[in-house]
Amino acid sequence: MQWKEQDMHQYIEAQEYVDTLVIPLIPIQLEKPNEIVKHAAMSELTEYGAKAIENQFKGRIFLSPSFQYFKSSSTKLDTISLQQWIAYYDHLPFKHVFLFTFDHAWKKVERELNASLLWLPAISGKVEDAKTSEILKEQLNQMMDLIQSYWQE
């Protein structure tokens, strides 16, 4: 379920099922010429990835709205913004919270969130193309065992 109204009927009436959360991480940048491409490459391939792996799991997993963040700004703040998101939803019934992303930096704070990360490496091409399509697919069909493994823990 993702956050449209329309889903949100659904949540409401299905939310004890429910018990995984998904939270997209999109960088923004626009300082750099030479990398506004390729974030907003980025961008792109995590808001497709995580709609595919909320597709995939209908009616188990919540798909939140995206962490958007400044790519220039201290990877400090962004933690501490995402921390603070992460802990909203910790009142909540989620027994699993996994942060998705395409950006390598996450890893390196990914001790001090209380979450989850899902990061693959990124990917050239646009997801239209057959080649980088095939590539994306199989790199999210991994994701969602990763996923499946953790619900049977």
The other form holds:
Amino acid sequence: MQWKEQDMHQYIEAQEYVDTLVIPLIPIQLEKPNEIVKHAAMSELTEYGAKAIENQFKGRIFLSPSFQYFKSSSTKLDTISLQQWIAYYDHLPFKHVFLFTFDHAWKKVERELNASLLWLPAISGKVEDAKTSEILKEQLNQMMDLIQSYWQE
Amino acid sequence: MSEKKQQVSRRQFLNYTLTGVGGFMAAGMLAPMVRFAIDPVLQPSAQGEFAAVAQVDDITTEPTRVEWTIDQVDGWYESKVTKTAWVYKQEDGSILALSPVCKHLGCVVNWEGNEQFPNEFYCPCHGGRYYKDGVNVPNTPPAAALDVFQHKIEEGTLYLGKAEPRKEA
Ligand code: FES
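Could the form predicted together with the partner chain be shown next, to go alongside the form predicted on its own?
To see the whole picture, the full complex is given below, headed by that same chain.
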């Protein structure tokens, strides 16, 4: 389910079946030209990938609006704000909480967060390119297998 | 001076507004006529657009996944959407194209998606199951059969249209 009016009608009816939350992490970086492009591409991939996962598992996954954060070379990642987001969702009966990102920086602070980090290595190129989309599809398939393995526990 | 400036800009503002509204209204009046004038074949109709998805000769009795892209307009939002179907030849040689969208809450089902249930479609979300012909297995979450795509065959190519709820035989 996505955070959309239409989906929420369904969500309200079927809440007990939707036990998995996915929060996409979207970086914003406006300092160095090549970093700007890289991070914008990363954001696009994240949004695209998150939607693809939601599409496969629509009936069980709640796709949260994206958590957006500024990324500069000088400041630390804002784990506190993100942790607050996660805590907010604690009121709801989600059994699994996943963070979805292409930014490896989160990998280093994973332990401070009360959720499972789904990290994919960033690939260069646009989603529209055949080759990039092939790689991305493969990555996403593995990610979806991983999510399913959490469900089987 | 400043007052004059203001007046001009206010007049301009009014001008813009009026042309804006006028233009908008004109467009509103024109639009339906334009629509009629266009060749109906070019009109993206809500119910009947078919896309070529496979060669009929390639289709076997084993359900295979086919994919195609359509332009979807969702209110004012237009996007490319990838559609998928499970396609196979039935006993009598006719083709059946099933929508992969689970009739429980909309996850995507897989053919033989679970080893325990061979020869069935399986939904990974809540264990929904369907027989090969798309009919839901009783006492699993889905309450209806998988939707069936409208299809047509032209010169050996399979075209799929809209997915529709299955009519009970
Ligand atoms: S969405 Fe398929 S079983 Fe629930």
